[in-house]
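Coming up is one lone chain in structure tokens, specifically the form predicted alone.
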Amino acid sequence: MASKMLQFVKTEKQMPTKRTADERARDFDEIYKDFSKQSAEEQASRCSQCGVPFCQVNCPLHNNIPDWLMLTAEDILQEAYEVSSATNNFPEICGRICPQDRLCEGNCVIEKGFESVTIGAVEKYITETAFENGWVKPAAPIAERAESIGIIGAGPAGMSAADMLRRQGYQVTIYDRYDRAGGLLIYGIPGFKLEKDIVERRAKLLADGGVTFKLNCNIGTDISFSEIRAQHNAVLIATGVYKARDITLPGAGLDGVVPALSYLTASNRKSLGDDVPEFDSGDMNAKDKNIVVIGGGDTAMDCVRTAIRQEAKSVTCLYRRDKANMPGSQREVQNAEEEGVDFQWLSAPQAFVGDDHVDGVLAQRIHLGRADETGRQVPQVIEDSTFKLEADLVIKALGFDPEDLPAMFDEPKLRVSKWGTVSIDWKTMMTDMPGVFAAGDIVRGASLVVWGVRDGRDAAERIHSYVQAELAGETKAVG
């Protein structure tokens, strides 16, 4: 079977066809077209089938990438999907939005000199083919269990845990404050990276498999945390982190200086057909405005590229480090540059100016000094380097922090770290409260979707062990 592999020496790397910048800037559709069958097989055959697959080692899910690449090259796609989905609950989502250039593809052993295998695009092709052929099935446990699990949060960690637990026969209920399942997959990530029907399709699959969703449900108001604990054998907290990090600069309170998630949520809701007053009024709409986005991560890239599609007059990204030190995906930076975003590297905001509404950003040039204890060079302001950017809307994409869950849940026994994340025993993933577990961003801080999926899978395993141990203890006590 290996005869078709190791084709990297004569077959060049190829990404799926990318729509032109002018074309894609006019809508929120995904920018990459799907691989054809021939292209997927050719690109999969470039895999070297190395003895130590660094792509797999550096994938948070440790996906069996060489195996499903080989199966794709051999046109054994149903088995390729089975191998792919064995370690990943949402391969169609990870294939689209994982920063492969930093993870699997960035660690491909043939990358130096030959360029990496296009792993993400092949993963997407495999899963979409599986959906088209009806190979993707809802959970169908061999036997139903009486025990129930409550999950707070319908994001990647919560949904992956629900999938794993449901497949073992547990009765699973997911509680979420929003009106749709998916968390940031629905409201935080723009459609040009992840079209919303992809997320809705996966949520429906979970529901068809017996997972109960209780949406528009705020813990602490609609239902108490203690009530949820009383109704279930175990509870998983997977709320994610949504509190925007702020910036304390003069003028930060002016109208027109907004958090990234508020801006992206308004845009995504509009694309979904919702009534969005703050968008219609122009408060969260970039049309005909000078936009300045502050930040250098993937959320900042989502904001600048969204503003382009909303027909902004100009879009500028202000980041205090250089391009090489940017935390966001380099592919996203390239896409943004192609679409017309102006990057002001080595620049940091000094103040927001305007009367009642922002009309500009004062910024200073930055020099990267010596490295600190983390190994990153420390940004230092260059004296007398102030310049002004016109701005009708400033979007702060500075990252996210956890909300005060003990206060929200009215549960002072829920211990949190100095960063506000929920504290757990990493071996058991359980909090100080028996039967209460936590996973995903609410534990590790704002991170990648793929880490949320991994944490959800791990939490499901620990919850299963806990519930079975509790049942064994009850049986022993009765006996």
Ligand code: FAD
Given for the second form:
Amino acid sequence: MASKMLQFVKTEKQMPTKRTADERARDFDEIYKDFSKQSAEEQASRCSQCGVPFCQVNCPLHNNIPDWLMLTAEDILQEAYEVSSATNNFPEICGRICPQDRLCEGNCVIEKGFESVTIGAVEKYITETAFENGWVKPAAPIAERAESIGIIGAGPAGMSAADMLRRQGYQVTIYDRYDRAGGLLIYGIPGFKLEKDIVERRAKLLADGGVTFKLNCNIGTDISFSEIRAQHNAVLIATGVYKARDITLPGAGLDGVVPALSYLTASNRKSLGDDVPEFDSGDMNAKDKNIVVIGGGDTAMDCVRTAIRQEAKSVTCLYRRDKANMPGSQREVQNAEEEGVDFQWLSAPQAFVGDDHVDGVLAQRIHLGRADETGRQVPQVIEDSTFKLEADLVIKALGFDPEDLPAMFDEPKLRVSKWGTVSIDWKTMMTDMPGVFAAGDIVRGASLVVWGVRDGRDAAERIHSYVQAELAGETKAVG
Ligand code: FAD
Ligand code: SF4
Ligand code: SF4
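Same protein, the form predicted together with this ligand this time rather than the form predicted alone?
What follows is the whole complex; the chain from before opens it.
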């Protein structure tokens, strides 16, 4: 074992410096600064190089974390980058936005009484150093292949699959209905978690490596799915989930009651310098308004923190369970609290009030009752507990479901689950339609970027096997 490791006894856990809440509320830049070389080496050296590294087991990509921590501690960074990028197409993105407290770091088994190694921040440091030194290169396949693969969706699942397939020499085209590549990385997740040039840098690298992007191209509207299928040896569906779950309460149709993703997309577009009429008109802008966000997941946290940065008069989050039961990352809740968000735990909306435009939310207090069959305590309304919150803009962040893909693609044969997610054979990652694969949120339901990357990589491998088997079959038939 390297002598530099096992420093957790002497060296305390440190996160990269976080900008003060006051400072970060004034812009959309990331809130964490980069590790200095010295901090990254010191923090990496805290790892005890476990025989069975639970950090690695609980990383969806099974990143070889102990090895790249040791290489960082020893300042062998190019090798650290090679190890880290061997299992992850976008380590600098995962290092920034994975909920590490639930994945790698939450499962770090450094000795009791010592806090976990700061894995995500070191992963980001390694890859940013690699970019600075020109070690991150576009795909350069040893030989070109004639076969082509069509990928629908330029989110993390589609982009990681494209990267893997292009490296194998396939002709890869990604179609996306948006005008920029990145999916939710670009239009969902706000810049204070992931600055947009980080995503654009990856899209450019793919294009420089020979991946063709066809943007502003909605499959099912601009080009039919069957046309895409006919053009390629295999097709990957990586379209994500975009149908906002709605709320059926009195007043839900009032102006000023808006879905979270429309609100976040307007804000992200504004930061990217686009013309955004719905932002400029004030409809999707929190400035000087009382904002109420409904929900307790990561999307709700992104909305409340965006509203703070847009200089809202007040920002309240209504969530029907308590803090311990929030589905969102605790780290993000803490960031929101520091930035001045008022959390009304154990509270649920009862009605939205106003004439044409919302001006308030009636809410009720909740008591958590007995656990149901899933083990979660059931929220129960406390009688006569109604209270009113002033609200000029109400943002609904209640989760997402898939759109009706068989209808959208005019492919009734495309089998979906009862939730509308595309059904695949997990061994082959193929749908019921031969040569049509699926990956990411459209298969799992709303999930995480790191799972999108994992699925994209797995799908690329299975597509390669499928295409090669098809080619072998053709050769045999001709012979
Ligand atoms: P997406 O990223 O949704 O990409 C799908 C792409 O398909 C889109 O670009 C879309 O335009 C395109 N598309 C869809 N239909 C068509 C069509 N018919 N024709 C052409 N193109 C089409 N995860 C984390 O790990 N950490 C976080 O901090 C985090 N924060 C989040 C915050 C918000 C607000 C949201 C909404 C999600 C967040 N997530 C986070 C989840 C994460 O963003 C998703 O799990 C991930 O992006 C899914 O990747 P994907 O490639 O499957 O789909
Ligand atoms: Fe942790 Fe995510 Fe990196 Fe895996 S990809 S090591 S879970 S930050
Ligand atoms: Fe190092 Fe923690 Fe992983 Fe063990 S679990 S190898 S201490 S990072």
